[in-house]
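In the block that follows, a single chain appears as structure tokens, in the form predicted alone.
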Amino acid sequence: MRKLVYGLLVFMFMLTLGFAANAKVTFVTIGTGGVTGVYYPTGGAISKMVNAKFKQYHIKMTVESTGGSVYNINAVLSGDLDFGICQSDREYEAWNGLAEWKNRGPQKNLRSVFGLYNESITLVARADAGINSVYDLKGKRVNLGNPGSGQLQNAKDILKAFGISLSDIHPEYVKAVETPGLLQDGRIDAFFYTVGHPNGAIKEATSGRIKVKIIPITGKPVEELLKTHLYYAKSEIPVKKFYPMAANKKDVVWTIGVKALVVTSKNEPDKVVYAITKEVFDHLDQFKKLHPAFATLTKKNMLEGMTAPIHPGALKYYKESGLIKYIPKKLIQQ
């Protein structure tokens, strides 16, 4: 009995110490995307670097798999998430009150932190479906992306540019993680996926029993789209390098894409945003080794593609490090 009482006292004492320690801890979450995409490991990479400096910052960062860009922006603005990863076009639309935010107006509490890798609008199709260009999607079963994802609007933009309406195809709206199985089972003919490369879902889709290829998104309709949608840019996918089992004959497929960004709310504490920005930028070489999609990152190109003003916490680091010279004045709010 004495040992039992002593054990309970020790347990309660340790529990009290734990609560005392936790009282100083700042818990933050970063919203990503599906587990097969690049957003999820990106959130993991950022969290890993921040958590490694727990003794210095007392920040515990966790990763949450979400529906993607739109969900992350809304969750950041509502306070359900501290940080989110989103496409640059979706940040532009939220800031200006367009697309999903048309009825809610400009989201002026949104803040940029830094940019990441390029995301290519990728069109994947069964080799036996007779699809060699976007025009060939008419009459086909095509997954456009789940509601709340950035790729859904990208897919709609591409179809509209090529003069294809939703009534011209048989659209599906499922998550990217489900698409390789649907394609291999013959339940869809093609799917759009806006993502950094290499990507697990596309690797899975191209490695199955049914031959699969990546379709170019090029031509005059794309040239016109680039003139009106300035957040899009030409992008190349090294198919043979990343997806050797794809049925493509050419080594590279050209398309267009956007940029992945880390965003937060203006209400996020400066010290938290500063710590995260500093850890990623000060250890960029280490960060770049955590995923192949990060290979082309530079401190300069990580400050491109943003629309919402930069959070003061991140801005503090950019001033200290001399990177402020790369930031457009419109992104700096005093």
The other form holds:
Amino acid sequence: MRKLVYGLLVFMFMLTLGFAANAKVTFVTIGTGGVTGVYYPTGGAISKMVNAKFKQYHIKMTVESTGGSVYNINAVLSGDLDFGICQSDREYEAWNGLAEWKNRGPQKNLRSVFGLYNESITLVARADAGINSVYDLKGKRVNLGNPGSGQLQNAKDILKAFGISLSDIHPEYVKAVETPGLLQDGRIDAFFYTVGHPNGAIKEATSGRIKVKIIPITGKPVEELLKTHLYYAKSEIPVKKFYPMAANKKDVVWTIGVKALVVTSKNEPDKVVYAITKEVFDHLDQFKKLHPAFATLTKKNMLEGMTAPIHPGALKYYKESGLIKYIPKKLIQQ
Ligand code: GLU
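What I would like now is the form predicted in complex with ligand GLU, since the data block earlier showed the form predicted alone; can you produce it?
Next comes the full complex, this chain leading.
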């Protein structure tokens, strides 16, 4: 009998210990994009850095494949996701209540964590479709991007800048992950994808049976667009280096682009945001090895391109590391 009571006590003690250990675990999610983009492996890279320190932070981060920037911003705001990766132009619009957020107004609970690599507005076409510039998209079947993606608005901006209306083309709204197959099957002539390079989708699109090329987005309409939309900057895609099977003749293709950012909500606990920021910045060399699109990252350029205020958890890290000097005053809330 005594043995039984003793055994029971030990069992209950272990159970309590188990509960205590479990209760400490904080599960966090990060919303990314399609699996053939760069957001998805980026979410994986961030999670890897944080989960490696499980003993210290008790954080378990998991990656979700999603529809992209707009979806991620909305899911972070509704609390469905803890973190999201999004384009700097979409963050600007959400914070200021523009475009997608026009009816709902400024999204003042949105917070920036840090910036990442550049994303280029990438126009990919079948080489035999007779498309050499944006103007040639007239009359073609063009995928603009799924609702929820970041590229949908970029595609609309580009078409508008070139004086092309939606009725001048046959628009499609499918996810980027499906576009290489559709292009190879001849079901679309071209697609827009705002994405870092290199990425799986464009590797897939350019290495099929049908020849495919990346179309430059340059000229007077682009110069005008750069004057009115300050978040756009010129960017080059090293097409020969990253996509040797593409039908392009030149080594690089010029276009414009934005920046990929990590965002969260005001309601996210400081200690979680702090841990993620610290692990990525303190081990940046290690982080940069996790994807070729991270090659040009520096602690300084990772603090550029943000619109929403910096989350206090991230700010704590920027203060103690001295990086605060790179942060524009308007991003620091009193
Ligand atoms: N920029 C795209 C978007 O916002 C996603 C790109 C990616 O998944 O790498 O939807």
